[in-house]
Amino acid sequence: MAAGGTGERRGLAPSLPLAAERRRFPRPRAAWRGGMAGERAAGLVRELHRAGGGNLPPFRAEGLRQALEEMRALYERNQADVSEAKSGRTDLIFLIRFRHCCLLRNQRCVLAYLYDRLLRIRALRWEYGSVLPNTIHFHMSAEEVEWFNRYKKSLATYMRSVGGEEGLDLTQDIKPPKSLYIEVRCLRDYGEFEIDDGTTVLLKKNSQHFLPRWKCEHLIRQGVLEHILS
């Protein structure tokens, strides 16, 4: 990657000796302003990969913008060099090919970043339900929020169409349930919790309840209740 540094500066003859280059640009790595080619995009992917376990880190709009900026700069330089190469300078072909590889790499990274985020957001619908907690909402960009809404609508339409008149809620009972009712313990004070038939349950810390499974699942996923296996 460092070899590409000598050809990138405009206005300098390519035949300047390497020692002089090092003197002028003491840092061998950061050969141009944006750092190494593809570093920004790779950084996005790395960060997303580190936040494993389905978590959604904040949307790095700035990083994305810089990666796209880098791609645009590479493309423009390639454009200029291609016209020069056509008019005789065949030694530029390697440079053009190199820049093209960088462009492709950036494209792969950025696409992977965006797509992986979408997959995670999709999983959130199945885990949290239709309403996402505010903390997660802040981590999403406006486009992602819109995508999420459209996905919700699409899923709801599908669920309504399946399973007869009332539709079938596919997001419940993801694992086959062993019993209709489960025993749960309240891990923190939640307050009153209303169930479908109008009755309310007061969820206080360390109280135990025996409730129908489908009424508790969301609270278990949110961490308010804990399923007790005796």
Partner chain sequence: MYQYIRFGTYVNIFNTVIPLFLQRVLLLVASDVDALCACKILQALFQCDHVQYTLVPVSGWQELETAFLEHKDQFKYFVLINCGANVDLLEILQPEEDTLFFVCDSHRPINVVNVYNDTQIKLLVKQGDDLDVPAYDDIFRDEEDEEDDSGDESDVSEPSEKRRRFEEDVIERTMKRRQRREWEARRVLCSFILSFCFSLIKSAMVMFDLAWIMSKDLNDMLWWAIVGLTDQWVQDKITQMKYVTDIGILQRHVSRHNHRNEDEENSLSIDCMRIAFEYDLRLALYQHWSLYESLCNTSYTSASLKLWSVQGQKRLQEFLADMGRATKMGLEMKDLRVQTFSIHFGFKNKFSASDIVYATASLMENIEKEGPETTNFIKALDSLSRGNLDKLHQGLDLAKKQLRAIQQTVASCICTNLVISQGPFLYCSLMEGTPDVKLFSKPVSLCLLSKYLLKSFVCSTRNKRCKLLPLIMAAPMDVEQGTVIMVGIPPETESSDKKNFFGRAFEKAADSTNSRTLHNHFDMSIIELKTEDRSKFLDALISLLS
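Residue numbers count along the first chain shown, from 1. Note that this is a predicted model, so its numbers are computed, not measured. If you superpose the two forms and keep the largest set of C-alpha atoms that fall within 1.5 Å, you have the rigid core. Compared with the form predicted alone:
- With a cut-off of 2 Å and the rigid core superposed, Leu187 has a Cα displacement that reaches or exceeds the cut-off between the two forms.
- The rigid-core alignment places the CA of Lys204 2 Å or more apart between the two forms.
How about the form predicted alone, since we already have the form predicted in complex with its partner chain?
For this one, just the chain is written down, with no partner chains and no other molecules.
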């Protein structure tokens, strides 16, 4: 699955497909022999909805596995009952249709869960830069980490292709700046930091500096610096 082009800006609404699935598929009322039909897949969607659009909860590999296992069981039961229905058991037709609806419902919930997470991960690239905090990285599956790495490489390739020889960093100045330089405070030891004119600044904890906004925006997002608001 891919989530849009590499040149897209932030401001997406990752909750849109999620909200659509919640409206289309409310909590199921009908049960089948394996328990409440579709409850596992719907639970994945509800968890994302509770987390809010800007947060990435831990990837629920076990919940996803259970939802897929339920789909496999529903499919196998339908295959067996379809053979009997063809032999004259017309009373099974309603149950077959019900299971088929459950399969489609689970499929849409699982796809909404996976796609919504990719939208959130894509938005995190614009917010934090190419290196995500460990707390967020820990919540991603191996496949999501691979997708994120491929996305940030595609984005970097695109940004190098526009804006002349040096390229254009589209992640800078997402909000129009009021000034080109800002006052910042260093929240932890970072080391030497070079700005455009070749000057090297030593970023030590609790030190304050007056730096170009575009050079320190990523450090602010990563929690290395904080903007001192007068």
